[in-house]
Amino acid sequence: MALKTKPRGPRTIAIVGPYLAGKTTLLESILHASGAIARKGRVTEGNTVGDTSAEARERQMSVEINAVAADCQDDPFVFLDCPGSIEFLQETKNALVGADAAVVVCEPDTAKAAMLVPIMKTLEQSGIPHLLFVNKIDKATGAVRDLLPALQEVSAKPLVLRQVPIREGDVITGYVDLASDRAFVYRDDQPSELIQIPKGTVERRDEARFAMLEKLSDFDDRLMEALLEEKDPPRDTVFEDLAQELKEGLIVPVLFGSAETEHGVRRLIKALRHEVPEHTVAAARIGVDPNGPPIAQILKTYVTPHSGKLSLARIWAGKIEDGAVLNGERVAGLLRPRAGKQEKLATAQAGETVLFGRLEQAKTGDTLAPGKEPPKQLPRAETLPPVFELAVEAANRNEEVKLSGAVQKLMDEDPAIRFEQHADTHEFVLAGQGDIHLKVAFDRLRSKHGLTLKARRPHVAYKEAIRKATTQHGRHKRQSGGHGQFGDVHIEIKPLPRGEGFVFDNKIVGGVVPKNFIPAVEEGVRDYLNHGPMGFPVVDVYVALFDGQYHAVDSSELAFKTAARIAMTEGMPKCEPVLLEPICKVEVAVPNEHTSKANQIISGRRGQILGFDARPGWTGWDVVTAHLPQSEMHDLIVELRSLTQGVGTYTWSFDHLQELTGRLADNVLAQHKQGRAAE
């Protein structure tokens, strides 16, 4: 099973992990250690290669994929620095579609291990090889051996510790590499220095090295035999096993260091060079023949003020030239994303991740191939359902005409954004993954499109129904020179079971209302039902026309429509109207240590808990199912994330309408009346 040669060719590495783990700092150190940049920037100073957007710099956090190419000795890499905030998880999922492997950055804090779960699950489900880089090891307060079990709990694959620390007192000054069985002492922003293994570390080295070899032997019979015979396996065999088992997704190697001081970064780079499989492996994983015709896939779309639309794409097979026609559009520029600049290319080969210029119709996730017609689409990242929304309108009414166009460009950049007009409330609603996510969206609309939005909590689509039946006469009679207006109807109004909608019944006999006027009566009834006695749409009501009168000259469709509205206006208040609020079915997913608190959150929002069960495929997680009023869901995601270190989430769907009475109903009606008065 051992690899005979080191992997070669261009490879793409995603740098992922929770917010504040140090991913952007790690990218900076990788670029410096590989010679791609002469001086490292700092996130706090706003001068890093990644996070160049104003939105990222202002918040000192990544808000989109940052792609940078670097040559690590003779090996070309592209690093995709992905946002850590759960609100930008869509960006990470899109990036991973094109990654050969991922470096998962985490902190040496057992209390923060749970924050890794969403990204670890994404990697495992996608079958993407990944390594763990425990950052900030110089600030660790506990032992690495205690951290590993906590990290193992969030990984379905066995973790294989690659290093043990060398300590001087409470300070970690270096490490023993368990694969090469050599010791190194750290040098800030310089290569580590080879030293003899300290005597005080030998026992721990022996214990950790045997544990590493034992885990590797689970997948290699030769190594198992060597261990049983108490033989130390050749160094090359160990490295070959590490590479092969990473390639097959059998293990997760664990390295550590400090991105800020560059400790352990060069060892990480070496692991990437020697152990991350060639791009052909990732191509085969998604179903592409790496030796087949040219094919590429878009990982990220950027809309820039000066360069227009740029599409970050992974080329899975073949070669693509500048000016090539992909899916019917000509590539206007082929670029490699270098640090601080973009390198123009004439041709890009299979395995490379590059930027295509001005593919106006192409979207994130799209598969591209030469020719006029789109090829069969490759698997793309799932689009996360929105969990937070705001009603929006242009701050300047003169800018309303460009709202939809600007938001469409925003959605091209960020597929996790949704924009739609709600049919019931007629509001334009912008939806996404959280409060910060939408604030970044507003900033982009302002900076890139000159559009400032006003935002507020969306209205809830309340309805109303009736509890009792009645009959009502409605007459419309007007005489004003020439033909007058005359319409006379008798209608029956009664409630229907919840969910039945609206039913109109024609019970006219003997032609007392001519057939050609019957549709006008129904139209008048429907028109009224848009705003019932309480001001909301009426549902679940039966209306029958059973009698009436007409005039041979003065009757008209308009007159009968008006008569029907009069009958409804006078009859509906007699039917004991009642307010209905929408109830949603909600499935809340949280680590099981937070399940009881999640139940409290739901109950505190007038929710009805239906039950809970283990989350399929997520060890140590529960899914709580409940009915929750839509009016109580606006900031639910904020409270859930606050409770669960940012990892809790939920999905929802409309379930039913339920009567709302008492003070809550009075408050809704008062606010509705106040809102209509202000219009």
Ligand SMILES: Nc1nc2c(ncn2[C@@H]2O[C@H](COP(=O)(O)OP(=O)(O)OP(=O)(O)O)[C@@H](O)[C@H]2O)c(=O)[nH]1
Given for the second form:
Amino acid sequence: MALKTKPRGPRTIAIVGPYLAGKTTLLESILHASGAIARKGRVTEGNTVGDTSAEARERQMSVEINAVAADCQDDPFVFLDCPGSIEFLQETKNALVGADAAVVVCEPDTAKAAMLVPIMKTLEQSGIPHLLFVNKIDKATGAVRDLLPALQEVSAKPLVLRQVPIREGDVITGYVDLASDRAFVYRDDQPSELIQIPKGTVERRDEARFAMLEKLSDFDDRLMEALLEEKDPPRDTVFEDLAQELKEGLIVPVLFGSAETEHGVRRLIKALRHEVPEHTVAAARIGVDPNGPPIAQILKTYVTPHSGKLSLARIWAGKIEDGAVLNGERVAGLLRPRAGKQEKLATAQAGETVLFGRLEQAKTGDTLAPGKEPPKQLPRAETLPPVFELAVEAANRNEEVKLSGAVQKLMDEDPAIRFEQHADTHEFVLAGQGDIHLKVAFDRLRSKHGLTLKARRPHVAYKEAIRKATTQHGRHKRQSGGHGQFGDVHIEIKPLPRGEGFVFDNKIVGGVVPKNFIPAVEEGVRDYLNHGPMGFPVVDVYVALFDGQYHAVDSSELAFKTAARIAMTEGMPKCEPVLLEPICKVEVAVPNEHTSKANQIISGRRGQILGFDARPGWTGWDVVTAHLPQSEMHDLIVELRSLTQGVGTYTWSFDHLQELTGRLADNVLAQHKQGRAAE
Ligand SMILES: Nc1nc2c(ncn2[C@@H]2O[C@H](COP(=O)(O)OP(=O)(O)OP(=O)(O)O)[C@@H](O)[C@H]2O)c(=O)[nH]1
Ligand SMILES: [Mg+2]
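Next, give the form predicted in complex with the named molecule, keeping in mind that what was shown is the form predicted alone.
Up next: the whole complex, starting with the chain shown before.
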């Protein structure tokens, strides 16, 4: 059978995988191998094409998507090098929206395989074809064949090993490519050299090649027949199956190499050129007619010092020109992201991933189309719920006004950032995926928006309630010159069941307090309830006005309001006030070998475990459900990640208020007093 034509047209590849697996280094090697750059930089030396932002360079880690175009022979690609840190998973998710396939970079270390789970799940759930690149093969201590079962554990799809190593002593010096059945020795930063399959590798080659063909034949009857008849299948059938089964997401090919020395990188590029499907496949996956009218989607927004706002977008259909009006805004600059200098374009075609200049309203994830109005929006990446919060304020008071606007711009770039003013504590709270994520956000606010923030642990919204009832008289009387002030009330104060809030009751009969003053009494009570005897808002309390007096001339709304406040101020301390702390419902998700540790963390933080269950759709994972005091949640994610190789996570929501007494309550009150004194 004749080999079908190789996929054509521009394709976009996301380079993903755990923290420090070597993704940015791999991008550098891909660019070098394809001739896009003449010299390779190193992450440790701060001179790579990726990680150019100050925030990334300073930390020697990727903190956002690096998009770089490279023509691999005649095939145009855009590579999206994604950050590996779990704190920047949102970036990866946003990039994958526009990817035809993903290269999952990992290390040859069975102990690190579990770190792949979050990304593998994301890929499986979104149906994006992906292959594994086992990097740092120069440092591998164990055998590749022993690594494979550990990697298979984290993949729902069958892994298909495409190469076997050739060794000299402990060092891997080359590989046999199982599809073409040819052997190569590595040459640093150069193409590998074709050799005879060494004798010592023949047996391993036979075994691995048969295993590969067997897996491919699970989805191809012709191949199955050939194998049963013990015939070596035609090479073209093998290549065709590899491409078809990757496209359909049936298999996960596994290649290996060393990004640092460029070993195996050209082989990887070849697999991408021949096997990654054309953009029409990804377009169909998200429901776009690739032959329909122009439509594009934003994968990332950059705010740059020189070019202003740039929107990295995948064009799913049609042609878009510089100057076109998309969603009511004119594109001012159409660029291809090249290594070094970006390439100016007059038009960009379906399948390309390009930068649109100065679309001020456009946000990451938005769908764009020509015309005034935004088109029907395509599915976006899920937004990760925040797991870490800090209270922030402008370091310089004059800059307070800039805060909201600057954070809004930051959120256009990074949808995983949340920002709100807390209704109870009045603090501005910035929330995100962890400490480093927020630190990077602060750095960006400073460098791009000229705003320096002060941050601290947010206050917990404590409340208070009462345990006993009382009645109280309150009178406000003042005689000063002509017009006096007079208000007089008798109120009943009673606790309400938890969660019932505040109820005001008017029980006045016979007009002893005229109707028009009653709202003022309620207002006086409500005012008081903002700061109860302990200084916190009071909840779950019933107050009834049942008696009082007035004066025809001297009574006023203000006088009655004041009388009500006086009654509350005197009455409430007699009602046995008690502190209430917010309790959240948390769902902690961890691989099940860590479930008992998760339980310990929760118990150690005064949590109450409600139960645990298998995590739906995540084989080998549990979800522990618990009630946890909010005051214990600030650094929960930090501890959870440190005990679970970074993969453990949680979601939370406010659940109820619960009485807090004893030493812990005393501490809260002492701190609150200190805080108020400092204000
Ligand atoms: N020995 C060896 N080291 C490598 C290889 N590839 C990368 N490294 C080193 O691994 C470290 C991390 O490399 P990066 O390319 O920054 O890794 P990354 O996956 O982009 O990291 P993040 O984006 O921060 O997740 C650097 O010190 C690299 O020099 C390799 O093939 N072999
Ligand atoms: Mg990186």
